[in-house]
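Let's start with one chain on its own, the form predicted on its own, as structure tokens.
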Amino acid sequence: MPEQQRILAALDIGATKVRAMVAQIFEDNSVYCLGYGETPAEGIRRGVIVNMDKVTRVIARAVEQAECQANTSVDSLVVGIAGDHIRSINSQGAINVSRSDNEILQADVERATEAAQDVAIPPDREIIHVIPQDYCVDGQCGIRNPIGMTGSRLEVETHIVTCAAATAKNIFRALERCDLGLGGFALESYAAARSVITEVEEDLGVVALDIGGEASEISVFKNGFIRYSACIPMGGQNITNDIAIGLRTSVEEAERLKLEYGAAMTSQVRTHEMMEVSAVGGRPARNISRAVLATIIEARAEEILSLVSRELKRVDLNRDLSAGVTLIGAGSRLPGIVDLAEQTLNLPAKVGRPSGVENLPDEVNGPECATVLGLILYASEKGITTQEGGGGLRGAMKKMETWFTGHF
């Protein structure tokens, strides 16, 4: 193996597992996974921690076991942040190329993208990213780096992503109990997609779309850019939910029977093909028809994904996406849900399949792990290393918006 460059680690707080990574990046940029860590999730809801304690017992579990598979300690991480509390916008800067040659640096890039943040966020938001997604050069557009260009205007179109500035100092907070230190933070959809979608789907249009445990996550790429992000507040645990109560039976029982038996379009499901049931309150288990339990799958799928689909159509950004739709998160792995998808949202669809780490172990190449491995190559092409202590909140969403504000 090519020489050690560094060591990061990255942690996915979601709906019903914490996942935790580190991993080791070498001078040639490949990404190798030394220890992966995985636990139930507990005290956090849509997002949001609503126990302390439990988050924090559940991080430093998942935490621990990365670092004993790698063998090595972490002292922060980059996390990854979702939930109906995230908001995006896109805003546009511009300004006066100084020099007396017109030469275009990254000063000037750094200038434009601080104008367009310029725009009215409310105390309680904390931005996560300001993403750049186009650049004009006296009038012409369409340029991706314009640095090194001559020019007397430059501007900049840019995606800004903000969170519920409570949800992220409560997630600092929980790092802090664990001793550990803040990386950075990411949204989780943007993250996930680095892991799922290639440079040529993101040019000709792609929807990255994790249906997550109670949440949809949505992240639109165009022309090589992030062009919109939204969460829709359903998601496998709501399909859960349904088949306990139209099945009367318990919660984790309807569980088991969603991953063993679930289906996302009744007509892939044969009606003569049963499965036992067990009851609540010592009553007798029941045989009952898949078709049955598939039928109360579909609905809601379908509610899920018509939503997304009006998400889509609200912004105008419906059309001209060539690439279609990539399912990831555990509710991708629904059988059916491909075909539902492209029913639904007319768009070819398939399945995320996470690639760009090395080594990884057969749990994590799941759809459902897209997030954690995506939250690694982020952090990997952003620069950062998780062995020479974590800073504060404020001083790692600064780094955030520099690092972006350099890199595209």
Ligand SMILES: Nc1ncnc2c1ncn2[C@@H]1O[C@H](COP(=O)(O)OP(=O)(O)OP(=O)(O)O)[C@@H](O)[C@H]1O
The other form holds:
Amino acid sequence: MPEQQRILAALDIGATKVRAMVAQIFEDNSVYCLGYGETPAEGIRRGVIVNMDKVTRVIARAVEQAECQANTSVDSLVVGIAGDHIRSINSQGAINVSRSDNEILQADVERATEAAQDVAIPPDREIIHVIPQDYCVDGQCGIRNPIGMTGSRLEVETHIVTCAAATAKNIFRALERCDLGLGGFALESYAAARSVITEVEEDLGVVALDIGGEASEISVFKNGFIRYSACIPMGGQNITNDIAIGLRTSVEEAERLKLEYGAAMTSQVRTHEMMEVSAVGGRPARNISRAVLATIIEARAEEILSLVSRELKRVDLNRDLSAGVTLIGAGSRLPGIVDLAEQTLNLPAKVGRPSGVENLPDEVNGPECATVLGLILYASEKGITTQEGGGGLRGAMKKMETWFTGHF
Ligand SMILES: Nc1ncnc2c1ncn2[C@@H]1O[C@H](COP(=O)(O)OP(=O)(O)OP(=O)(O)O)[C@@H](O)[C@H]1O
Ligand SMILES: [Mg+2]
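Next block: the form predicted together with this ligand, after the form predicted on its own:
Below, the chain from earlier opens the complete complex, with every other chain and molecule after it.
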């Protein structure tokens, strides 16, 4: 296939929405969105498949929408993985440089990274990423890229991200049932950062916080590398449930009120502003102050942000984050959430605005699309192709086999 026709596809299986994108990569590495599909999620809880039939259906629908808009079909997709089954550890690898003149080659870097993976990973876990964080050459550390340098001993500090093998396998099976292959997995928040966080911010120190439906995912970057990732099992749906209980209404009505009148800081809402709330069980609708709604939202939003703050403190990563926190996920659309985040985390905060992919329709350039866009950028960076010109599905199956060889 000619280079200018390289096609990529990505899939973000969220708790509330499944999002798919087909993009084209040009020779100059620019990325162009060809098609986007989005469908309400079903059959998935906290990143784990709980109903295979439903998940298969919604994945197929989202991918077909994207393919239809792109006017092309794809054989495989790069898929985001997230949830509280994700674990990360930091591990070191060290090797003796192979060349007699001590020049460090790509192969040495690969061997050092491989040595770092020599840690006990339980059989029910799958490695998703081994991300180099820092290189030391003959004891001198803080090196970003040692290739071409001279030294006899190369050490690498890596960040190893693993997921539950069963979850990975179930996602793989769901794709298989849609006649789609797996182009690779990527940790959602790690991939998402590519679309909303600049290299300068990664250097200075930044937290990407994805406030989704059922979870809030944290990734911390510093000195150019990811340092830590974690998942707080609470998101926008918890806020909606609190509203439903607090205002004694249905979950659907609570969601509508949140989207229409919601705010995360009570102090920013005028108490005399009223809204009509429909009741359940045939009781009449009532007029309730927006401030009451904001009080309910603020309590849960503050709890989520406090848990983020506690997690950052626990791993000693709450200081020296000069670039602050970048909020993504649809939960970051809540008015007042930026101020509440600044106050609770004691860091400058903003909502992430995705960039790096051209030709984005208006509905695809908000913070909720950071993950699917980041997955496309990740795939582009890694040189992954998800359309096998002529090879068709057989090529994709081969790729899947390669990925899973030896694991299942
Ligand atoms: N304008 C808005 N204001 C406040 N909250 C919003 C808004 N739009 C969507 N949400 C909330 O965002 C949440 C969904 O976020 P998102 O679409 O990023 O999640 P997801 O990717 O499906 O889930 P997850 O990332 O947890 O797997 C829902 O709880 C929804 O109510
Ligand atoms: Mg999400």
